[in-house]
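Coming up is one lone chain in structure tokens, specifically the form predicted on its own.
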Amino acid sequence: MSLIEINFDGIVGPSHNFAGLSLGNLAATANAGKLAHPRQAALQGLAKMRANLELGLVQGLFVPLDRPDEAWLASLGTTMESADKALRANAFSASAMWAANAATVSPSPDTADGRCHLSTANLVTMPHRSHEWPGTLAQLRLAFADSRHFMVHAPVPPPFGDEGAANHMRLCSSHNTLGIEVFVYGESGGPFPARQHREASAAVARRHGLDPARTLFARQSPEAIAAGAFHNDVVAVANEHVLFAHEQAFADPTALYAALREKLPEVEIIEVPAAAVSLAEAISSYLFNAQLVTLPEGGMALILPSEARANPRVWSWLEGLVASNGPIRRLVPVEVRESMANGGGPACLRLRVVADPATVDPRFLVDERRIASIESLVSAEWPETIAPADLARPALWRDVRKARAKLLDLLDLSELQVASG
């Protein structure tokens, strides 16, 4: 098999709105109640996918979940018509667009049975995300249905919170070789909850058949969580032999770095000092919520939100990094402002899967022509704006469902019509 990294981006759904549901996500809560632009949000995400294709990367997609989630409301004994404002907003959330929270992925070189394992995240900490997993699981089981090469797991059961790949890193000599898997968990974050539990991470590692000698568990620093780093991918990102992290990302960075150097001697750790970029600057710019990718021609690129370029201290540090002739050779700013305003940058929008593209259901892979056809549909069917009061309008609920149904028809994914989130 030809194992390569494929980035599966979540298409921003037609129900994208700013309800401020995510405690500890400073951008999401700061923008609560503002006017959202679902059409623009989805087009920005699709433009990022196109930019990845232009870099020579292989690109996949996941579709929005069924919203509003009437099945979830029914389990709570209510409906969109009778639910209170908070429940209605939770049922309408488009947060599944952040595919980094869809699952944790262990590629086949790391697992005991030689298959790529994916564990769907339960996302139990936040009500608006806790009902995503059935729809996500349905997509994963369809996209990775080839049981010779993939094993898709249902979520770790509550009460152990699992938020997927946003708290998981893999380091290796190259994507197709045996790696070191790092699970990052939280314990406290001042006023904010720690969303990834160590017990959930350990369960995922066991289910994936990982070698304990090549599996690390690192605690996220409480300071990072308190500052608004609700997931590890807000303060650290890894790719092949490179770890790019903020000085205050981990509770015990010295121990983590020593373990990595012991298990992967070629590891390169690039640590951004707090004196150069504060935690607050790192989080507001989403410097680390970037896609660190290996380019086909060699070297790595950092795909960053445009907010990182807009911060002079952040951009100055990054320019110095590139000039140092290290492994990161290119900076690629992308415009994902609508996603950023809800608390998710370029890395949040994608799930990394190392696999042979020939083993993936081709309906979940895209090229330029396919992206263009999706853009045309989004331009015609996604709501242009959604205001907070609009969530009470049945006409909007119908429009959102109709838009998603047309996307599924376009992509020949009618099986997912009944797979409600």
Given for the second form:
Amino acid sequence: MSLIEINFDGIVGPSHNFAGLSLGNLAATANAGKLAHPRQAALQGLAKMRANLELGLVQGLFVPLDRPDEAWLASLGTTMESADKALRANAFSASAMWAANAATVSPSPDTADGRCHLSTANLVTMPHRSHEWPGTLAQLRLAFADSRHFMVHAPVPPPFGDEGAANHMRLCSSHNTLGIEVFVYGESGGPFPARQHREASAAVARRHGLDPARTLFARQSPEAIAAGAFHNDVVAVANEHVLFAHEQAFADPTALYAALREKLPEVEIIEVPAAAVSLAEAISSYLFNAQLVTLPEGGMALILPSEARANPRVWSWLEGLVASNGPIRRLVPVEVRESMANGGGPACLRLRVVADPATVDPRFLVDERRIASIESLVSAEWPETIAPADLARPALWRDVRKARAKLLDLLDLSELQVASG
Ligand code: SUG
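If the structure you just shared is the form predicted on its own, then what does the corresponding form predicted in complex with N~2~-(3-carboxypropanoyl)-L-arginine look like?
Now the full complex is given, and it begins with the chain already shown.
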């Protein structure tokens, strides 16, 4: 049994568009109404997956959900034909691409029953995301069907908001050893919604059978949420014994760092001071929404959005970090501009699962050859552009459904034709 980290990326769906649906996500609201490029968006995501394979990492995928979501509209007593513009956009969103919000994952070394537990996120705060969970749950139940190794949970019930792994960090000596799990939650009262509720995090920790002595709950700083950090992974990322975070990410960083040092003495905390990179710069460049990964040859790499390289202050700070001979040895910029324009960087696009790849349904794992065949299909079937007015066109709804159906055929995932919500 070899437990390693697998990154499951959400393939950008054919309905990708800019509808400005997420209050508090500054990129998404600033780009509302712009022309979207679903084909290019999906190809950018696939190129990132290929780049990760080239680094020697194990890569998985999740497929887009069935959109428009007619079942959700029916539960609201309407249809795509008769719904108003707002409901139609909520039913059409490709937001399931951000797999970091699919579930919270507690790997087997941390849980009481020695299985890897996954809790599907309810995403109740945003209407367009609140109907992702049935399709996501169906997919997780398929990918992680082996009940000797995995336990997939349905979402925590509302009203407790849960946005999944984007607000969860795991620190450990190495992926296959006992870890410290940190749940980061927000408190309401600021200008933007606090999407992760402490009650939801506590429920997930209990359901996963985590040891309370190795579980921490940390409050996100209200300044970070107000500055546009709608998820903690916009201002912090952890991998093995390293925590890389902005000085203003947490409400009480001193207490969090002290608890981490007490529970994991080898922890290395790399804090970026606000004087070097302001919260606003961190959020516009998304330097923390990076995949911090352990390379097979040793050392860690930060897989960052190219927007981080475009900001000279951010980039020079990062170059200094790499030159300092610390654990982070490489910077790998990737181009995911279309996802970024909706507030989703490289880290948002992936869900990390520590598991033995042999225990995962192989249809959810990819190699170069499979990525190339998905690229050909996307190039032929994904719409080239979507403008806001297109959301009212029945021909687009049909094209989007057909494109997804062809992808499911290609990946031999026909069970999901009917199962997704
Ligand atoms: O939930 N954007 C997503 C971005 C999610 C990023 N994920 C992580 N940080 N892990 C969100 O705000 C915008 C869709 C629109 O407006 O059309 C959107 O849903």
